[in-house]
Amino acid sequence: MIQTLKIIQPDDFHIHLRQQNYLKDTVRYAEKFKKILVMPNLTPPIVSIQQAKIYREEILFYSKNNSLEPYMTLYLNKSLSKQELFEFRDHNWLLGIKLYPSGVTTHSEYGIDKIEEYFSYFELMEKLNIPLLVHAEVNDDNIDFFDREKVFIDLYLSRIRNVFPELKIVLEHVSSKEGVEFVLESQNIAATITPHHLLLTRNDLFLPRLNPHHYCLPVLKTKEDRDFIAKVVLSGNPKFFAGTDSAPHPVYKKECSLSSAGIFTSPIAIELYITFFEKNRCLDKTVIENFLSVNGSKFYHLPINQTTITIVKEIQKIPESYPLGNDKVIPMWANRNLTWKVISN
């Protein structure tokens, strides 16, 4: 039985670090990873290269191990100047433009309402080889909440793919069977996958009681969806790679009548991913490394990490909470035991 895994240091190609007094803690929690791709949905959103540069410098200031490599994204809305796109590739720490439909998740009120109005951006991004990172959900009260990813793909993402076939696209935090199928049948499209969409189903949101710390967007879906996502990861398909979508909210914003969406996993995310592989009887080093440490870098044309980490078979208890500035944040599976532990980077 495998007791130790030594793998290339993993990357997290979708993480939320927040800002101000939360940032010192969230950066520290992310430091088991080598590369991190930081989301731009701050208040106000990151819509210029200069804003992204300042935010990146703040992240590096709080990084203690001096080896964390933060990569940045810009927020797609009318405040994003097309001139920024022409200058985008002059900065090797910029990786993509993030599309949030208005109203679908935290700070998405700055997002877009009419996809067609941004086709000129997509055309330019296609020419300049700038990836489009998509939160693929519709914001329509007439659509079943659990179908919002599928409907967005059917109505919008399929059209974007067909009109701009050379545009590189990442379907972020894919959560449905239909989302995986869309990626598999498409050229130039990849997807990030979270630990919670590999380990949880919508039952975990409601049983044994309503759990706001398992509420995220896109929302957890059925066992069939989870198993379909798991199957493609276990297959080793290079179009899929790790992106935690770790999204910290203070307890008072989660345990309330209007709970914020987001599952916090960053400090234990690598161990959660390894738990997934073990549950599925796949501790194959190559499969694990490709998903956690290789596929994402290849998609973004980044060098594969030279550093390694060691993960051992050792019980660790997930804390009840973690500090978050002057507040605290409750992680996924709080107070439960994990059977794997990262002991070195």
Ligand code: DOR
Contents of the next structure:
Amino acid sequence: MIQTLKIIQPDDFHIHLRQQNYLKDTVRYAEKFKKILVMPNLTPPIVSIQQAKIYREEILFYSKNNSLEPYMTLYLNKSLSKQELFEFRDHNWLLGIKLYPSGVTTHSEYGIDKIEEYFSYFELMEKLNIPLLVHAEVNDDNIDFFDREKVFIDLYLSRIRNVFPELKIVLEHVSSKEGVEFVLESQNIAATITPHHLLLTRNDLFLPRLNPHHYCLPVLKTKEDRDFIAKVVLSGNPKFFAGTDSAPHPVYKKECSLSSAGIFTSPIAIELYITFFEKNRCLDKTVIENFLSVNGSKFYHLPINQTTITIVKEIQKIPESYPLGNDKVIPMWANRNLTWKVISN
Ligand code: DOR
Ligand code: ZN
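Go ahead and give the structure of the form predicted in complex with the named molecule, now that the form predicted alone is out.
Next comes the full complex, this chain leading.
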């Protein structure tokens, strides 16, 4: 039985670090990863290169050993000037522009309503080779909540792909069978996958009783969806790579009515991914390493990390909570035992 895994240090190509008095903690929790791709859904959102630069410097300031490599995204809306697109490629730490349909998730109120109004941006992004990162869910309350991803793909994403075939697109945190199929049949489209969409199903939202710490967006789906996502990861398909979507909210915003969406996994995410591989009897170093540490960098044309980490078979208890500024955040599977531990990086 495999007891130790030594792999290239993993990257997290989708993380929420928040701001102000939360940032110091969230940066520390991300430090088992090498490259991180930081989401722009702050208040106000990051809509300019200058804002992203200041945010990135703050992140670097809090990074203890200076080993973390933060990459940044801009938030697509009318405040994002086209001039920024022309300058985007001058900064090698900028990786993409994030599309949030308005109202679909945390701080998406600044997002977009009429996708057609942004076709001129997509045209320019295609020309300038700037990836479009998509939160692929419709904001239409008449659509069944569990179908939001599928319907967004049918109504919008497939159109964007067809009109802009050379545009690089990342279907962020893919959560459904239809999402995976869409990526498989499309050129120039990749997807990030979270640990929670690999380990949980929508039953985990309700059993043993309603659990706000399993509420995220896109919402957890059926076992069939989860197993379909698992299959494509286990197959080693290079279009799929790790992006935790670790999204900390203070406990008072989770354990209340109108609970905020987001699952916090950052400090234990590598172990959760390894747990997924073990559960599926696939402790295959190449498959694991490609998913966690290679595929994403290749997609974004970034160098593969020189550093490695070692993960050993050892029990560690997931804490009940982690400090978050003056508040606390409760992680996925709080108080449960993990059987893997990252011991060095
Ligand atoms: O569950 C989520 N939380 N999904 C998102 O898309 C945003 C995130 C957050 O920022 O809290
Ligand atoms: Zn996210």
